[in-house]
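Single chain ahead, by itself, as structure tokens, in the form predicted on its own.
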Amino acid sequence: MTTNDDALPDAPAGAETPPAGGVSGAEVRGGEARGGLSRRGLIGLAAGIGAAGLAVGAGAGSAAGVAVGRARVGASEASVHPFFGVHQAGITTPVQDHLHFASFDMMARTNRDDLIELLQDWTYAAARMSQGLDVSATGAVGGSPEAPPDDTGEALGLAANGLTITFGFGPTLFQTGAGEDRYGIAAQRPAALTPLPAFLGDDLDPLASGGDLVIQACADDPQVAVHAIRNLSRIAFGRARLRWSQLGFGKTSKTTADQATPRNLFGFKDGTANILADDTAALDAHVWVGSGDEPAWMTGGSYLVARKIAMLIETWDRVRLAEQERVTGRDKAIGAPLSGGQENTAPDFAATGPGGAPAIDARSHVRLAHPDLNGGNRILRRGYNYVDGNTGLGRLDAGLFFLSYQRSPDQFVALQKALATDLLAEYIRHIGSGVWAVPPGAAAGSYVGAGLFDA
């Protein structure tokens, strides 16, 4: 590895010595040393990740145990974001160009220890991959030639490419729809973490909605993002299964001032007024769960809402430009509000146009979504375009994969209800949905979500 290998775990979970900045299978929990994965996890590792990753005693000091890395390509491709910290990466991190989003359900007959061990194993692998490393020290080609490799290998030769991996917990992880508390954590479920209500215009696919666990992998190279989800899915074998996933490209929001405002598939600039990473006051007020919020284990975390929004591309493409701009409330060329100015000029909803009509239509998207007309309500967006081929009618199966982070899901619910009369609704359909509690970042030597199980 060429990317700060010394600061990360150098052996897979189950190593005899807890790695600096990582998680070991021998980590002490509740006064007892945990000696590796559960039996289910061991089966999963042997079948899906590789028996070489279990041979720590025999391989850690041998040639087979030498870390195998991915090469640096250039400054931007080698961009690395810290994994451990107060907040999880992938929220205020500068939005990358590509997304692989994956929702998982825990397997039947799994228990609390299985869930904890899965989160520990995921943390271990994610911490490595986000630094441009393979999922373990033996990696894709450093293990036994007679066993499946620990790492799938499609990212060999690729650097970190700004990879961030963000984890979240769905309502059903705490309690199933039938009321079952599978993992003894129902009492720790945040009161705000409930399934989203039905909204006007929803046409949701239950097979592309919800999930016990979620992983958001973002990177500036699509193969790096796919590699992350592929390997975390393998690690989950026997404990969790993939419920649904989504690839995204061409970010539709920015989180830093130096990023240009991107365009969505309707051709308009999207996310002009997004909360930026350096606006700490707005983040504390609207995005991060505060120390006075409940439950305490969520302090420093956030809530993630995902909405898969199909765009009726062919219908939109036949709409005259003036009508497109009226629907959105912005100029298509520069993104300025129709009341005048530049992209970042505040909309003037009292301004009138020729004939005395409002310059910005009362039902335009920009007006209905604006914080000034929603009690100051703001969210942080990290959306992506998607194209999933074509429909059976020969139309583009494409749209916006909307992601937002907020201090409470109630913020999104209020905003979505305010959009009930949005002119844009004629050209879109909400077909997928989910909400998850995103715990704070993990401390070095711990794992994502540890506070939930210590509460």
Given for the second form:
There are 2 protein chains.
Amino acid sequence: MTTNDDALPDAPAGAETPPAGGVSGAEVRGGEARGGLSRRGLIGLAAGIGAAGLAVGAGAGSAAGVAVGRARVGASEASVHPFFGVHQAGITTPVQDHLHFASFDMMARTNRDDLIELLQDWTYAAARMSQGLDVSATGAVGGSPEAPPDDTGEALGLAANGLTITFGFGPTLFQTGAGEDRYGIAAQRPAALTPLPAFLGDDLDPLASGGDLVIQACADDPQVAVHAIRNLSRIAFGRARLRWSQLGFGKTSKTTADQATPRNLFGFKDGTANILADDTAALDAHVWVGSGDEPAWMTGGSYLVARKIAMLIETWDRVRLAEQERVTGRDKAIGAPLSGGQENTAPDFAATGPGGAPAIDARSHVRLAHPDLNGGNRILRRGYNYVDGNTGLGRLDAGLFFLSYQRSPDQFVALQKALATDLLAEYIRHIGSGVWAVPPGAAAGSYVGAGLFDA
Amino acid sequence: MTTNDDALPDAPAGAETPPAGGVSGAEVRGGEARGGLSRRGLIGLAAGIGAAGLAVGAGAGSAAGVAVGRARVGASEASVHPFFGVHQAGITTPVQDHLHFASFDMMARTNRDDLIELLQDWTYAAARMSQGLDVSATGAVGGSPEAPPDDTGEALGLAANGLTITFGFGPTLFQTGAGEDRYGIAAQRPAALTPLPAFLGDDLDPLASGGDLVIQACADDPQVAVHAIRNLSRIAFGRARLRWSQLGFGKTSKTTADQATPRNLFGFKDGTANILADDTAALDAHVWVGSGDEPAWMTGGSYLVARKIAMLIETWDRVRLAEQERVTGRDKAIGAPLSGGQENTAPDFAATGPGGAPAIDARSHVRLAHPDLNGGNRILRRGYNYVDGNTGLGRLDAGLFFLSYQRSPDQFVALQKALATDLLAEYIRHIGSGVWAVPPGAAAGSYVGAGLFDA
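Would you mind generating the form predicted in complex with a further copy of the same chain now that we have the form predicted on its own?
Okay, now the whole complex, with that chain kicking things off.
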């Protein structure tokens, strides 16, 4: 809402939506399909999936079955964020309650046209789903009974729930495979978009790391976020393949001042000093790629870093409160720095406690990560808690799915290096990692990442 | 709410709560700890966890740090269900949005007293958490700074969010190990509480099946449900060990008429004909163990069956709509039976379609599972959707975490046998399974399962 000033207006029930790519899709919402056209790729999707798949295209308007759109109910559930705009949604958007994050690899034998068409199809479907609509005009039940529905249907009856869908390009997308530049974009690779260096204590799982493409879906209803990733995965059929994914809940950062600071699974408030969505100056300085930055096609974009950080919570839970607070550098109850005050009081690293020792330990997390000790370096955090069941030893397999946006990946690298002596490191393990260039938002009528191919 | 008529009243902020076991716990809510006593077992917890663990008990009232309780905000978030009552909460309670389900095994060398004390400690903590409180009076930050807090803290600031915590006993709890009856309860085992028989197509993972004890935590905020399981696991330290667990979202059944029928990940409405919480006659007939049933300690209880059912959603998504509806026996859009009408119209299995074929296929899921073809056999369903990330092949690892409550496990067994020829079986795999005796609710001042030990 705050960042998409060139945005598609919210579509009222039954209104026509101008999807990306200049192809008009007619709405289906509790009435009959009105002869809408599916995107070329979506037709290809239906046609390409075996004998049962008849094309659902221009002729779908006469489909049997009652076409039912997705209702809008309740204020929070009805929340809609525009998909098109200067910046992609899902960065400064007020953090939603749930995350489904998915990394994809392009399939072998795909070419530039395949990649462009995939991004166009994803844009079309993402713009629709962001409005609480099915992935196409024929949707979940409005197509021919003799064809698989375009939409998988589990979000029927659910509103948009604040869904945002954010796309990014990994370093490997720009790599030249076997000496050739498959997608003709190697020359457009941002110089800073390289795999992250190894950090002290990294224990990375390749199957929770990297990926040519990434999608971050956030919504206040997990079924809406899951529906988005599932359908975008399906649309990618034959072109890109899900590499790894992560569900998250219980946001661990806030991006607006009226959001309460959430707690991570160590029981501490997290993200107190995050960059807020209305702090335009800080966003321009630390998050958005500026018009003077290279490459030009990234202007208005950002860089996304994901780190899957396993927390050794059983170990942490046996640490005395005073030590938990020393490690963190903050009070557990209200999140105040140990130098005193309230949650939003600036930490005073010179303050001393009883006996003259620093009130905030020199190796505490809050001190090592603080901008004042990192040359003013700030990032926008947008992470979630995760629980992936339990380990074979009967311990919860849980932690923090750290997500941050920054103007350059170098900001994250510098901060993570500064955390090398972090007292918290004893209680966490970085087990997944990735970095992606997040292009600016698509203009209405265009698609995400178009600038990369026009460059 | 509907089932706990001997219930603990909702505690206002700052009020004293009478927890189970007759031990009084003083509230900590935004003020200082008021000298509350922890349960014996909780003191044992703190004392038993290593050198850092000092006992937090009667002396904790003078603890440093500002003690902060859990706020109550918003109508849905503030929803509180009584823990004590005739029946356990979480069976006919309106289905919440999120599930954390955990199965435990008793540890070697535990005896009857250990089991009783564990159930007392769990009762104490569960009763408190159900009210939106920390696990003990000293809680997450009110204890001594030199001790690990009793509560792990990630739910600080979150209200009860409708949390229910439901406990059950598996067949293995009653088994005699190496010729001896460890817990002295073998004679009390319900005759029907035996491991489920193997069903056609079962592909069960032992690490997602069985367990001596089970806890079903449901809440409208996933962090609240996760907090409950985490803290109950922690309280079990040295006595029971987490065997397997499952997170779920997007409830797949309703238990009150005003809840919309949710959709499963096949995109179909699920649980349309579920037993509702106000249908006392059906509950007495099909869900609650009656006073004439054996054994007497189970009167007012029920039997829980869990089945982890993986859905082959990519395969399903390529099936044409007409076939999806034939398999299900219902229309996808509104959930009406294929014999016509609306969602709640009774299916007419005699109705024929064009050409004289049955409108509802004889092997459709709705027909094979219908009470009319199963001697009136009904169960109360309470399942959730799940997504456990993705498989190595890039497919979503997703499905239905089926939960049902019934007066006897035999009801589930008969229904599952009737589904042997279910058309749906081609698209699903049962990969986890368990059955537990769910004792009646605890009376205030007692603990869950007390009747088993008094028998």
